[in-house]
Amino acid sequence: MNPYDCIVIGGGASGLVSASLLAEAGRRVLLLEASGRLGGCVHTWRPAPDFWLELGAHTAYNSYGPLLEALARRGRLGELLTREKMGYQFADEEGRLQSPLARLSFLEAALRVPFGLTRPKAGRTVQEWFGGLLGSGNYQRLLGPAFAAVLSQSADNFPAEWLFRPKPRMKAAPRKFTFPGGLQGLLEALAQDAPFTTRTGVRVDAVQREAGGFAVTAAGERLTARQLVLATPVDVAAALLAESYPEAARRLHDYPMSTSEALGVVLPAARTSLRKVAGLIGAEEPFWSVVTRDPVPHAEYRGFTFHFRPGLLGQEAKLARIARLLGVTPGDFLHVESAVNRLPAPGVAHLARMAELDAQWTGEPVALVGNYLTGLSIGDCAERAAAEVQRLLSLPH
């Protein structure tokens, strides 16, 4: 008899929502996370006891229904922190800020919008659809850099239908929110006193399909379960599926990935004169974006995470560039932390490939969840997890 009904591999938003839903349905669940922390692409840096800064995903919305519902079932919804309403600005090398509207040609937009609104998004890239909506000039000056700032990579070839999908909102939650200890704290809350077992720092080396379920080899231990949820990066999922599901592994193997280099700095709040903003867009800069801690203000510190384009600058050059934009010196930084973020970079063709992959799972006791399947946001991950859990629960127990 399997000691677990389901093993969930990966402790990000996808894995934690999956484990929570399965456990709440009465299943015996083990969650394994290779790193020493929960969160996945949500990576909160905590340089001081009462100050944190996001190095990965940084904003959550009340349209993230499955995530908020999971938090509500844990009785933690009342702990959400409202983010103050602040906008994004474009930044140049000297720290001068420019409103996004200043980069918009209203004449070009007026000429394009009546024709662009009727074009379906399906089968078109972000550049094709939004460039057709507001004009290619407006896309190059405004929309392209703004989307790249949100995604920390070029969005030009992304599927247009992945962006701005309408979703119901939970009115009990703030429109934009975070959590005590940052967004990673929200995900950690799903695992605190949870009805499932969590083990961090445990790397899964192999997965084998066998009679009655799966055998999972992790840290030299053989674990078994009837069902399996892979909540890992796409390349890790491909490697783990290679033996038992070679066709699925083949479809995942060449999924394109991107990298951004995050560098967070904390300095005394009074040291920089840069006005408070939610973030900065680096259209002609070596960074995709700057995300600030300003929407959750702190009396003593200000924090900034720069998401640099990969391979352009070394650490010292990055710190010098940050200092110049903030109008300070590198010696003013009280804390510095870096991280490398790996994200999917899907093209339009990958939607069809993922649909074919989903068709392959009909009746199979394995689920793929994560940010490479239906969207990159935390909310997209939670939605996919909820849908796949319902599929697993519908299979014979």
Ligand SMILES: Cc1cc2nc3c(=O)[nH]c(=O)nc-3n(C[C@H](O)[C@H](O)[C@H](O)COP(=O)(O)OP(=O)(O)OC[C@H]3O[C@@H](n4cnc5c(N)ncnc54)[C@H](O)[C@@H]3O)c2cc1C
Given for the second form:
Amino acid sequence: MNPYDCIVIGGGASGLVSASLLAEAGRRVLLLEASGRLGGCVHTWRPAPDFWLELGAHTAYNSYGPLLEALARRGRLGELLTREKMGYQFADEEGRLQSPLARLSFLEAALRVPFGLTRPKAGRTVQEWFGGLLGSGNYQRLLGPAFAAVLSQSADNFPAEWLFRPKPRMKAAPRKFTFPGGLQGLLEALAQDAPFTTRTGVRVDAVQREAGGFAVTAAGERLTARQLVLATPVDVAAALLAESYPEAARRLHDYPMSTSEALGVVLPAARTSLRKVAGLIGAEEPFWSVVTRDPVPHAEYRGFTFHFRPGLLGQEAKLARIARLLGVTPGDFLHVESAVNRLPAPGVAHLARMAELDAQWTGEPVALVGNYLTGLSIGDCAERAAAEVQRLLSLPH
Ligand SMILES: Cc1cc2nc3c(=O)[nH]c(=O)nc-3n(C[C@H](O)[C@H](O)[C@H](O)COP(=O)(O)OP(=O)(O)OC[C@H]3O[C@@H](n4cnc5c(N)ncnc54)[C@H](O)[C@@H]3O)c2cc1C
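For comparison with the form predicted on its own, provide the form predicted in complex with the ligand.
So here's everything in the complex, that chain up top.
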């Protein structure tokens, strides 16, 4: 008999919400994560015992229903940390800040908005829809760089319908929040004292469909289960499906991915006079964005994560650039850490392709969850996981 009903591959937000829901429904679940930590794109760096800085995702919202519900069932909802309300500013290399509104032409917007609002987002790119809404000048100066800062990649070809989807909000949670120990702490909380087994540092190398379920090969071990949740980045999912589901693997195979290079620095709070901000937008800079620790202030330190465009600058040049913007020298940095982030870079056509895949997949005992299917945010990932778990639970046991 299989010791597990379901194996979840990948320990990011998608995998952890899936594992929680399946286990709460009484399934015996094993979650396998390749890296030494849980969280995936939710990556909190903890350079000092009481200081953390986000190298990946930084903000969660009270519209992330299934994530918050999973946390509430673990009795941990009360631990959410409110992020102080602070804005984003455009920044140049000398650290001069500019308000986003200063880049908006009200005349251009006034002329466009009445026509722009009525068009559906479906089938249009971010540049087409938002450029149509506020005008192409406003898009180039303001919206394009602002969306790129959020996505850590150019937003121009992104599907417009993936941005600003209205969703119900959970009133019991702060509008914008993080967690003690950073956002990764929230995902770790889902795995603590959980009714499922988690193994980190275990990379899955192969998946085979066999009578009664699946065989998963990981670190030389063969594990079996009746059902499978693939909660990995899209390129890994394509590789793992290649043998048993070649048609699905083919659809996922050429899904574009983007890379950005995160560099986090921590310095004594008194060293830099940069105004407190949630983040910076680097319209003409080698970075897409800077995310700060300022919305969760710390008495002694300030922290900044620069999300650089890939392949432009080496480590020393990046540190020199950061120091110039903060008005300090690289010697002022107490801690420095880097990470590479990868995200899907879908065009409009990829959404249609994922919908086709879903339509053919309804009876399969394997769930595809992740940020390449219905949206990029942690909330989108949690929603997708909840829907796919419902589908798996509805299949004959
Ligand atoms: C810089 C940045 C900032 C962001 N900011 C925000 C934000 O503020 N708010 C927000 O809501 N979203 C944000 N996002 C998006 C969001 O964080 C991600 O889309 C989401 O967390 C993805 O979760 P996931 O579980 O689907 O995938 P991932 O987080 O990519 O997790 C996949 C996991 O699978 C594991 N894995 C891969 N291969 C294998 C294998 N063979 N075997 C076992 N495990 C494997 C990986 O190690 C990883 O842990 C941001 C993303 C980035 C990169």
